[in-house]
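As structure tokens, one chain now follows by itself in the form predicted alone.
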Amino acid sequence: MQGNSQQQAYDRGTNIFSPDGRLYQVEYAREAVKRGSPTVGVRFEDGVVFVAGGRLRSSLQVAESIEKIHKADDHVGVASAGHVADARQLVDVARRQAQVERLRYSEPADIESLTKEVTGYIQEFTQAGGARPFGAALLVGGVDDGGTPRLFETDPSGTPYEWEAVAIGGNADQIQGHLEAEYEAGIDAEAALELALRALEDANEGGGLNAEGMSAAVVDDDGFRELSPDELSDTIAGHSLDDEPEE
């Protein structure tokens, strides 16, 4: 019984380390991310592509109300997996910091610095009493002032990681395996978008993709641009990745 009560103490305390050096609440937050719909980010020669899966809870739900890809600034996009409400709070942090950088230095925010501001905010919730970690992970990507594309992942622990291609959310390991096998440096935006879609389709065990509920965006030298539902649907069908049965 004593062992169980000690275990519960580590479970309940967001800022209490277990004897083996683990923060259970952070690990539970990672599990919350894994239960979310998958999101993929792919860096290409001139920018970054985001593709996010989504699930409609009902045929009456408006697909456009599912927001998983956001514009943080003209040159920065943010995509999420996990608890949407938590993710929106972190997106707001990124947006505010991006504006602070513009007002303070009269130049766009550096992608790496912006990501570290967000992860610094996340980390505070792993050591403060009376708060819980964020049950969301973000992909922060865009183009630096010098034209260099950057893509970062944030973890519920508050750790940033830089990637060339990465998946977060449900089936992330399987999607990541596809990305690692197929990614090539120097690809263009169209190839990056196809790679992200094929990785999602592969994790769907060949069941095909349905653009309804999904979203995609491209960030390059021309800025942030989200694909319309028709564009995304046409792209999926053009690569024969849709879930329409063959005749």
Second form
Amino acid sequence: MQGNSQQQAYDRGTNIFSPDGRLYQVEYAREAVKRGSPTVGVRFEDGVVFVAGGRLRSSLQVAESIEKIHKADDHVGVASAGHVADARQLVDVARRQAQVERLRYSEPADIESLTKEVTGYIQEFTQAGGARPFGAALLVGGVDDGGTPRLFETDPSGTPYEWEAVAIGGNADQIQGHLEAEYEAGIDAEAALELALRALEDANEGGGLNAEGMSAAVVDDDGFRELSPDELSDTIAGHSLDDEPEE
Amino acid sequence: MDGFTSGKGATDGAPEELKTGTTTVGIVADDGVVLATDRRASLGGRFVSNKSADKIIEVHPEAAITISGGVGDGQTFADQLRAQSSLYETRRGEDMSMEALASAAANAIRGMRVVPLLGGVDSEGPRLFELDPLGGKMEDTYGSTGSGMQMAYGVLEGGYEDDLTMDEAEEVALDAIEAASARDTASGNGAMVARITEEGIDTEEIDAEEI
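Next up, the form predicted in complex with its partner chain, please; the one we just looked at was the form predicted alone.
Zooming out: every chain and molecule, the one shown earlier first.
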């Protein structure tokens, strides 16, 4: 037993490498992200759309209490996959940092620096003793001061990645496959929203999408805007992606 | 809290401090609040260092402050309040009430050498607050701060009535600034006026001859 626990010590702390150079706790955190429902981000000509999947645990649960897409500042949205509680902490880091940038420079934070502030924060939890890495991945997307749309992913190691279209969370690989096959540069907001919904539906094995528990938002020159539940379910039904059985 | 409230006053008794000197006025009217200030900034009230100072600063889409006292503290205070109101609304997804904004302002202002008026409109209607460097917060329907306040108050006491229209309130406010500019050496160089309604803030600069 003693020998066994010695052997697995690198598995226990976030700040301990395994003999082959891996950080197991960070890899386990990535697994935690995969266990959640998927979240998709798509960059379009003037902005970024987010769509988050999700499911109500009970007919008594209030749908709006499932929060996976958040406004970080007027021009930035953050969508999450994985542990929601962990993600909420990171969202607040982004919100505070967005205001700090405005205070410091009297201009809105650009999406890349804001993402890197958040990933810097995430990274500290993979190196400090006694800490646990964040079990959440984020999509940080918005429009820079010059009007350029940007979309970034943060993962539990604290690495930032930039994407044109990306899926995180459960079924991410399959959704990403759909995005890779269907994404076209220069599409408009409507087409980007449709692509995100189709990719989610595709990964649902043709089971259709149920707007309850899902959420969607658009960030463009007019700022961050979350779709109302009716708007989202109408859009889903409009593309015949809903899970209502055919009459 | 959040790193926005580290307000720290300038060195005590610095003789060359950049001051607004200043006369600022605020009046609650039927559909909103009118704020007005003069435009002079001075060094210790004895040298005109700027003739087009902006002493009305937006801190929210429907709220603004006038600043009187240290220019640096006034600007920093306004920046911090803007960051706080923006963060409040981003976190909660709802508008910040004037009551909440005034309380946040009174907490943030402690130790700063600035005496602002805070005016704004929320779902309850137009509100005006006088703030002070020790964290005081008093609501009123009209008020004035700055070295020209005695002259301004004289005009306000004669001209203010309940339920003034926005145009009438603007006229009284500008009369008050004009009276103060005529007799207070640290006030002058025209005026700035802001009309705050639920539609937002409309700011105008007015030359000395046109008041």
